[in-house]
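Taking the form predicted on its own, here's one chain by itself in structure tokens.
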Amino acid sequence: MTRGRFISFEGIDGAGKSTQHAWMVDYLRRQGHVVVATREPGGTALGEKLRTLLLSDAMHLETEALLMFAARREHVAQVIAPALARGEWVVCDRFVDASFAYQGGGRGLDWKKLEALAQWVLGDLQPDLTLLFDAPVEIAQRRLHAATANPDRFEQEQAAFFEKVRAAYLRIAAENPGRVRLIDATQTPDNINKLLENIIATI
């Protein structure tokens, strides 16, 4: 059986990636694909419990990173790897790049520690395609504040934090040009949809 396809969606809070994630899942299903729509942190019963902790409770930055990767290990073992083995498409709202961007870039955790965790938890598993939705922090924050009545622990961070997260994402894009496609998230949703259709046609 042919291995399925794995697409991850990334971007700072307010960039619009979750809206496009939902659109992509619907689009691929209309194209006849079997699609597993999932998210991180979360994706499993245990992962969703860890998500609640991570988004609400203050903790040491290394604890935060370890819990993210614990949820990810369960997610890979229970959801992602089995779906890919069945030939299904997995469309994930955030994956490992988010740890490098948020815990590495935003929080300042040593990237070598994150690389060690990624190798342990993921081995050779990487998305076939990562769609990175990029927008200036001030635009993303305006969108976030307009759409979110009860922001979580990450969404409450200041602009300086998100500037560092964005810079880390742009570093990831520059270092992984074959996997990461940078999307100008300031475009209209219709223009982004057309761009995504063209990208999907190439994988």
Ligand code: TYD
Given for the second form:
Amino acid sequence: MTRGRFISFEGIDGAGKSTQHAWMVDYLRRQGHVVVATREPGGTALGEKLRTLLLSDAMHLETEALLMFAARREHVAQVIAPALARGEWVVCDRFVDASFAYQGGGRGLDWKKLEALAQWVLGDLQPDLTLLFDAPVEIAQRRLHAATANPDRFEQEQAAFFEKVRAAYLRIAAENPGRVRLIDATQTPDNINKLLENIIATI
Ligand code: TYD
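Moving on from the form predicted on its own, please list the structure of the form predicted together with the ligand.
Everything in the complex follows now, all chains and molecules, and the chain you saw is the first one.
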């Protein structure tokens, strides 16, 4: 049995990551892989209920972080770990880096608290590859506003919030050069697809 791979997609809202996630799932299936396409927060029945709360209800920033990790705990137990054990590919639209970038960078929650939660919930589990879609906040905001009629609680945040989220993502990329590939999300979708094909060929 070939070993499955775990790939996460990250980036600020409006960077175009969800479109590329859908493309990647389709591409890998065409390559003959068994692919589990999933997302966070969510990915399980309980996780999707938590997602609805997280995207709509105001809450303390630590509650927000804890619910993100509660959803993640369920997701890892029910979906991600079993799929990887079966040798399948898991392609996840956001994973733990989003908690560091949004709750840590964006909201200012103590990084050490997030590290403790990550250690508790994930242990040694990390994506084999994280694709970080990076674009200037102004461009991402413009795309977001053009594409989204009813913005959720995160999408309603101001540019200054996304600047902090973006900076945290770039820091994560700099600190994890072996895992995180930085993608210039201002390129055309076709160019990004070619780049992703090349990256996949190397993992
Ligand atoms: P997103 O992928 O943007 O969903 P959609 O493409 O449907 O809009 O994810 C929803 C939001 O959740 C996004 O704004 C970032 C936020 N989020 C966190 O703040 N922390 C996390 O740990 C995760 C996984 C997501």
